[in-house]
Amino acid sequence: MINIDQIKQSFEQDIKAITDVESLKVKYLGRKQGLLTLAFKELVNLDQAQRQKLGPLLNSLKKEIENAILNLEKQSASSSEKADLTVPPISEMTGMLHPLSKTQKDLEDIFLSLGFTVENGPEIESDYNNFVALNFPDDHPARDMQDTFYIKGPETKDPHKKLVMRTHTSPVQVRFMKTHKPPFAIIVPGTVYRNEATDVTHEYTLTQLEGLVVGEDVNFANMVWTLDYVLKKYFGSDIKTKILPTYFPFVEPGAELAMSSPRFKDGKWVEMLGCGMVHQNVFKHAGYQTGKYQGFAFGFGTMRFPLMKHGIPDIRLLHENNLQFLSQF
């Protein structure tokens, strides 16, 4: 007897587990043992009424059978025709932070997580922002042509329209003063350009964080235990850390803040950053009432930092576009 529902559901069964089309292909559809073959054979001994029951099914599903067996050669000959087994295979490449941003990233983690906020402003700075409301004299070596890049423009005395390459971040806290009123804590991170040569330790494109925290009751204490806090957070709890006296034009007192463990640099003393506590002619510049508020104001080239914690020998393969070293981070 003929079981049409048997065949369909055993080729049901049989396409979902398909290793070779053509032998499914000749189960089913086989000129002389195909089980659809066999069963048209055997309705010529069937009656009439079983003949004009059974063979409408019948033809449906083997045209069924036959559409899905195309569909299948097709699909096996697209692939083929796409497979070229003498192309060497692509090895998978999943994408990374460049080191520089990776310790971006994680110095404004480390900030964050104490109050920080984060602030951006210009590459393209007024001579004023960068240098005159940050306590610069006219004679400060920075100024220099040596160390400064002047955008080429009109001939002006006026510190506001003379434009120079930002050679810190600190203009953005100029900026931020001008809108904001203590308290606050800000942190920027940036590029900054300054006209040296290029060696295994100086690049004339750095990148940099500077902080600010202005209040009426802040003072050293706070900005030793911040910085303290951290670099052994992104180094390590086995640093040291001291605070050297240093000067800088917007800062009084201006430090100094050194490092040492025994992993780097066999232990040597190296100096990380300069900071201090704001000068009031800076607040003056902001609009601040003189001697109403007190701040600390810090700043590091954060391409130092993964120098010293990966050992990276020399501070040009940071901007080198090669693969194979940026893969290692």
Ligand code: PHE
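Just so we're on the same page, rigid core means the largest C-alpha set that superposes within 1.5 Å between forms. Positions refer to the first chain, counted from 1. Just so it is clear, the structure is predicted and the values come from calculations on it, not from any experiment. First, how it differs from the form predicted together with the ligand.
Annotation: Cα of D314 displaced by less than 2 Å between the two forms, core superposition.
In the core-superposed comparison between the two forms, Y28 has its Cα shifted by at least 2 Å. Core-superposed comparison between the two forms: the Cα of E271 travels less than 2 Å.
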Given for the second form:
Amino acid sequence: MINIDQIKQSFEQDIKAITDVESLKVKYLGRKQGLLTLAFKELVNLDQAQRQKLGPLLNSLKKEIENAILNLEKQSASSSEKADLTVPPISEMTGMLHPLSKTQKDLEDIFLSLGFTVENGPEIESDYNNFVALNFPDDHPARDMQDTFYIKGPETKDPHKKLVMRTHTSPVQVRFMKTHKPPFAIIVPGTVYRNEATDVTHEYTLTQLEGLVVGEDVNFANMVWTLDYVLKKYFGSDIKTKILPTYFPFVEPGAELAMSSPRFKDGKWVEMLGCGMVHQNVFKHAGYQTGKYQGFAFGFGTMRFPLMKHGIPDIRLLHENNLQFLSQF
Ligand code: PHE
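Shown: the form predicted on its own; wanted: the form predicted together with the ligand:
All chains and molecules follow, beginning with the one already shown.
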């Protein structure tokens, strides 16, 4: 016997305690066992009078239930679009600069603020640009196979043809001076190669930053001021710097700048860079009239900068590409 009222009441009960719209739909409208579907099937067995009486009632109950379910479905679709503010955010892994790129960028910004421009040069260089034009005597130890990676090629004595992996960024001085007249102030960031065993403080692939300032009245004091300014900008104004004499073939006098701060290496003096007044022989190789110009040059390894600033114990960590290490900076 079809009991329309019973189906109606049961639906009203269920909708009050609803947890899942889909199972409600199956229970009443399901194609095989739905309570309404079954009622419609039963209708066929009834006599005409009863069919005419119950048919329209059943139809209107079906419409009512379908509408109620449709509404519930709409509601649940729109509520799932609302943001749940209590869900913790998914932290996205965004890209970041490698500490060496960051150091280079920071140093470039400091030099750019002083009016320097940034220049570049190739990592494979002629023996001439890397050594001869920089006034390296033929028997200088840095020319030894010990320190220099030579590029295999036809046997030649011509230093313009003999190729090396550049051992410093200084050959870019030569390239730049061949095509530019003073005054100018440039820096040259770049990678250099030394045939050395690696340990906590040594790498054979190094990043350097070179500087060259040339004009008619550039002097040693300009150099000391500039380098002191740059280091204070990078490390903080509490550091102290001092200049010590040293030898590089391409500068005369040559110097080394050391830095000290209680924050680094227990306040001990740390060698930071090489520098000096450009040797007149270097100007001669560049094609400048000797005696006309004065200039200062400096060059330093940029890997030491983040090592000291962040207290990184091993230089090799900078080339290992370990994301856990790198993402701290
Ligand atoms: N080219 C030197 C080096 O690699 C550094 C330097 C550059 C020193 C310029 C003096 C002047 O060690």
